[in-house]
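One chain comes next, on its own, written as structure tokens: the form predicted alone.
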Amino acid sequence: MNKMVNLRLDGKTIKAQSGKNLVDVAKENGIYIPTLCYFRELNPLGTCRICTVKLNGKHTTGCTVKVADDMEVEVNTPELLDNRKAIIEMLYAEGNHFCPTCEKSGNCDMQNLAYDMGLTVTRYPHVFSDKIVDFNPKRMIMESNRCILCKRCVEEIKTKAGKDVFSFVQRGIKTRVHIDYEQEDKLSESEALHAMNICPVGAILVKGMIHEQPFGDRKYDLLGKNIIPKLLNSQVRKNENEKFIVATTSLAGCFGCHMSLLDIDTDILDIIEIVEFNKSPLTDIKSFTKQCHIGLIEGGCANSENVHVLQEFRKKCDILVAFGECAIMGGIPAMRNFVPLQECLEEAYLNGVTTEIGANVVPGHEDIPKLLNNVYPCNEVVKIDYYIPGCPPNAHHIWKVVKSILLGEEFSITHDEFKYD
């Protein structure tokens, strides 16, 4: 007979069977512990850290946890949905995660706690490390720069003859997760696309096996729940007959994101009514000709002219907001930060296949703005106030944040609507 025990979840008393895993028992009284490398019948790995709680006031990983007698556990208070926060920016910041360009997106485990907490940046810089991507094995494509090292592969993929496919090496920072070529080619079809799927994040492909899918039909296109940003607590205009200033710019990017400003069609016609354009690509005005209440950037900073216009923003705008992928963490044009300047240069000037024959010439002059060595999100330049993700953000999701930021009304953003691709 399974014996009974009481415990205290959040400050609720509730039954439950002894040596039952804290995950599973607090989801079955309406409680939940986020995970990453929980899976299943898999033993609990405790490797990703995303479930950690407060058991008798003592930090603990909740997956690792079997029900007992008189536990008090704490699963939602202040410091732990910051913690867990603060986990998924540094996988972020350090793993090179471009949801755009990423074949899990949309069915990302990761992205979707990142969806449900509301993360729009990391509060930590990014790392950018060039790890290794393996195009060896005969079906897969191993993606250490999205790896998150969960072990979930190395625990459940194995061969009909209960050999290991996936399996650590090396050790501390540099570990990394090897395929077993021999092992693997011994994989059917459908233990690949297992391993591909039990991967919570998009480090295990199969070749030939990606299929792109449309926007709802997705994993975790209709899941989650509304965010509701912090209104900063600012009057942005002291006179009600004025209208708003607003100024934009693109920096390293591909101006997608004003396009989309553009996509609001005939409501346009709304927003002139409160606001006015000044400087701007959209107005073709060079200058700031007055103080502006909002400031709306689209790119990230890849040279020293993007870096001066961004500081004149910050100084001539009393709210700034980065709107799209490569204002927020770089984007499309950040993947070069994992290839040395100067060879992304010569790929591009003396050995790409559409250079000129002759043309063996780096361009400098002094009229061109210097090239930094890294593309950088805007908030590791200057403070950014908002955040609007999206590869672009959708027009209406990009102004009905402004519009609230403006009057000073607090905003809900869909599920459907707040998506990093």
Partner chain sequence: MPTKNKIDRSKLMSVLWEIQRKKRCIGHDDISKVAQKFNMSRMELEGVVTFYHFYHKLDCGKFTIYLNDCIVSQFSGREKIQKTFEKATGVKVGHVSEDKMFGLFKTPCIGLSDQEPACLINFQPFINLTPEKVISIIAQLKNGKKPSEICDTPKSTIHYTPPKNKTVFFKPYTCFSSLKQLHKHSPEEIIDLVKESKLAGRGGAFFPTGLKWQFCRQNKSDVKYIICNADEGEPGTFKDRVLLEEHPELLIEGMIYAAYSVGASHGSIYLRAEYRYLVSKLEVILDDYRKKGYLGKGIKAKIPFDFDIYIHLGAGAYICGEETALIHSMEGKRGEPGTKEYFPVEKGFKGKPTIVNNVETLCAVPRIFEMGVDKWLQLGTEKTPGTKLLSVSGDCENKGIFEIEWGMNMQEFLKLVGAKNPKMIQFSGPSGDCLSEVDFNRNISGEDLICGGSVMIFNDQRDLMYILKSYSNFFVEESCGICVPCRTGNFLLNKKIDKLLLGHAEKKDLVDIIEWSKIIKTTSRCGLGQMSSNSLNDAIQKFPEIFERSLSENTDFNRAFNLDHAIEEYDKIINEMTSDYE
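Same protein, different form: I have the form predicted alone, so give me the form predicted in complex with its partner chain.
Chain only, nothing else included.
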């Protein structure tokens, strides 16, 4: 039996068994240190860096600390909380985490952590990772663009002969996990499932077992209901007894967000009391007739016209709000960023299953907007003031946000309002 030691955790003196893992000790004492890669006390991996704490004034990862006498540990300082959020944001920016299309949604540790931290948008530009998705293994799919390189699978999953199934290859920004086909073949069904389950994101998938558990009933689906994200300080605007003027547009989106706008039903009558629409598909006003208070943007920029429209919105609207995934991070259209433009055009106009037989022309005319090399999130083209995530965001939620911004009221978003899977 190890001896007991005294240490201080965020100012609280606690007793613990010497040599025990700090993350576990903190948990037992009601202090939560978030982790992603940590899943066993023996040989902690220390790869994800999310559990970074301050130990005797120095930064280190909580999962690799064994408690000892007189340790002074800081866990929840503003700096450390922001560091953790920053790392999750960086992981989101680094990979392609399109939750609405991800098989692991609801069972994803990283998604859960992001919800937990109230993350809506990342401070970093998206890297739009373009790594391979490997369908070759017999039983599994390896989607490297979602992999966060936590190393769990590398360390945990071995064949009976003790050989590695998953390995890191390359280095630096190119590092990815690659499956050894020969060894993967030797895994049993349950070992394969274990690999999928220990993957904290949706990088390892077992073919045919992906949708075993329905969305909505998953591990994290019912958690976090009571989380109240931080209040935003909105820009206060004066109501000069005139109506607020709103403009909306759909760029490279599916109009789903606009459809959602209409789901407001009869409440529209209240809204019309304080709001007047200018340029918008709802009014069919094609060009701005005056300066607007707020502009709502659906969809990202896929072609030159989108860019022009967005830039015009920036000029004509005091506040720009990007609503829906596509406006915020490119969304579904941005999935073409991983296919060369030439292939996209050929697929659409020449070789696709829906093209007419014998089609041999890719339309190109000065009047046709030009496709951009990539689909860009709106904030990479103009400054965006607010983001409303969702695919699509809920109607009441959108109006609540818009109203609060216009009236300069504080508002809070409940967990349900921005959890969309």
